Amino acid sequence: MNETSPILLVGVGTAGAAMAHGVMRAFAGDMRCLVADTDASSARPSAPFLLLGGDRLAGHGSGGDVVQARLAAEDSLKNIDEHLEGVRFAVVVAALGGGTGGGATVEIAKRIEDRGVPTLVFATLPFSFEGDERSRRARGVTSMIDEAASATIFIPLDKLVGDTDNMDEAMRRASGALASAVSLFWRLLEKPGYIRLDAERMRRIVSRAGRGRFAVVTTQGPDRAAAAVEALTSSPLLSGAMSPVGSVLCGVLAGEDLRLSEVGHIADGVRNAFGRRASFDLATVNDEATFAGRLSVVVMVFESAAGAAAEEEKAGESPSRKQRRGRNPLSLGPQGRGRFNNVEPTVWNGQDIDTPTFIRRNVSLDA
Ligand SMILES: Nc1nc2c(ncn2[C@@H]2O[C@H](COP(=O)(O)OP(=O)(O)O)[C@@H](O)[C@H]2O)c(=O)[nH]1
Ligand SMILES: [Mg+2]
């Protein structure tokens, strides 16, 4: 377990925890990870575990209740801080559709951003075979996660796996695909290449990035670069990408045989497909032991340009959520719902819990 990396992976909820453990296995190297769940059975020896709302839910999970999960996360938020020492960029993985992955992710992403750490949330949306209630629950939290995190990537599970009739297999395939995709992204961040991506570059890319899409392809053979571009441009995960696209991140991972012409071909193909006017970041990793003969390409496209936030940062401002939203959280009036102004209220015991606790309890922060 790497406790000094500036890049932290956080798995939230039962499936989110399973995904984080899957990423660690697929990465098969030293990475920094934290798992947070209302359900004590998600704990594994491979990563520190944070039980959310232990007094409230006794480690039994949130029973699919997003509101309970948010309150549980709120109870335990201060315990997250000790895991953020030295962290410069965070990735949260969660599966929406249950209670904890949705509810707790909102609070956890907010807390990490409030500590000045730009956060990218990867969250899956349930398969359609899981039914309307799960999909409604998932849709109910996406805009709150957008508000909480610098950048969000919502991945519909239906698009992630090919045709299968078997639910169990669909879930297994989805987990495998996600773990391998996120572990390749981790390799880009943690393994040096000729064109290096690291925590500082990622901070700039994700701050203000907004909603994004994400796809990974792996190819081999003499035409592997062209095949990768072809596979990316026809990927259902990138199709109908938001327009206009503001920024594109393209990572190329291969062994020692990676040719400059291949990198050029991929960079060109990706720029042509997803917007020549978007800001463009390229990164490479040469790792013979992992990739020998194969080539993987990771693409992320975001709705907003990275440039604006970078300019602000240069001017000495932090790229964290508060500045990004251009609001002073202490200036909310007694009626204010702050960042939750445009979403349905989350009412629990007659209280709108989207309104910050200090306002609900009439605590004065001016003193
Ligand atoms: N990737 C992955 N997703 C899963 C798995 N099992 C369930 N899910 C998804 O995760 C969603 C949330 O379920 P769950 O993690 O149990 O809820 P939570 O613990 O309350 O966050 C479900 O609606 C499914 O779409 C799994 O094994 N792998
Ligand atoms: Mg659970």
Ligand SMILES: Nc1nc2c(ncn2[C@@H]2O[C@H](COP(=O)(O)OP(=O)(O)O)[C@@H](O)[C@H]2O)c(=O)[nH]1
Second form
Amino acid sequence: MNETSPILLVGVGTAGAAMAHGVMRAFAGDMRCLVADTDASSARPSAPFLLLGGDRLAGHGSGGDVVQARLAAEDSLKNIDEHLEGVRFAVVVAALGGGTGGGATVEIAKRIEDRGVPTLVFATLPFSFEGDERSRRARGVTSMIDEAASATIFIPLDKLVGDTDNMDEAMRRASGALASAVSLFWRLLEKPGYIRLDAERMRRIVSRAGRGRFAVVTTQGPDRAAAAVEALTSSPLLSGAMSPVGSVLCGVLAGEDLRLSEVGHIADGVRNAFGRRASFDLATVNDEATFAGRLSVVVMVFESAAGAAAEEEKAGESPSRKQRRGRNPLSLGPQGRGRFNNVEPTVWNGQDIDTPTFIRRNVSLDA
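Next up, the form predicted alone. The previous block was the form predicted together with the ligand.
Partners and other molecules omitted; one chain follows.
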């Protein structure tokens, strides 16, 4: 376990733990990682494990109860601090729709941010066949995760797996795409190519990002750069309505045969597709062992709120404070709950209904 890496990977909940271990396998390197769950069976020798709410739930899991998961996380928050020494930014992976992924991710992301560490959350949304209740539960906590973290990417599993009908292939495809996106940050530091993106630059990108989307494509052959751009611009993960694009992060991963003309073609294609007025960061990874003869491109597109956040950062406001000041003041924690500060929240469909409706729905009242 790399205790000196400036990046920390945190897997929350049983599915989040599985995703974190998948990212570590895909990276095939020394990665700093923490797994946190209410279920003791998620512990593995490959990464430190934090049992959430041991006294409350005795390691048996939250039983799908978001409130119990949130309280379990609150019980154990102080134990996260020892894992944050030297960390410059964190990546949290979780699956929403159950108990621990939704309930604990909010509290864990908020704790990390409160320690001055910008946090990017990758969270999957349930398959449609899992039912309306799980979907409502998942979407009910997205705004709270938005509030807790500097940057968020919510990934519909239906879109992530594409048109395959084979369950095993679908899960492999989902795990592979997510692992490629998440491990990009470690690869950029460990195996930089022609264009490097260091830890401090990545920290600044994450601290101002907001909500975003991502896609990963892999191509090969003489026209692989053009094929990658075409696949990205037609990806269902990047399609659909969203606010104007504020920032784009593009990572190009290849072997020693990567040509500068290919990098230029990809950069131009991505900028043309997602807006030349957006902030654009490009980096390359040179990994002959993994990408010989192949080209992988990871694109993360974030909403335009990043522009205002960048201006606040220039004015000297710290990233964690800056992020919370402009957000919907909905929180599962004690702040912003008025006379309910010292009582446990009433959570329904993932929302704290003790908080007034006009605040939860971000409605402005005329003076």
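Keep in mind the model is a prediction, meaning the values are calculated, not measured. Positions refer to the first chain, counted from 1. By rigid core we mean the largest C-alpha set that fits within 1.5 Å across both forms.
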{"query": "Shift of W186 between the two forms at or above 2 Å (CA, core fit)", "finding": "yes"}
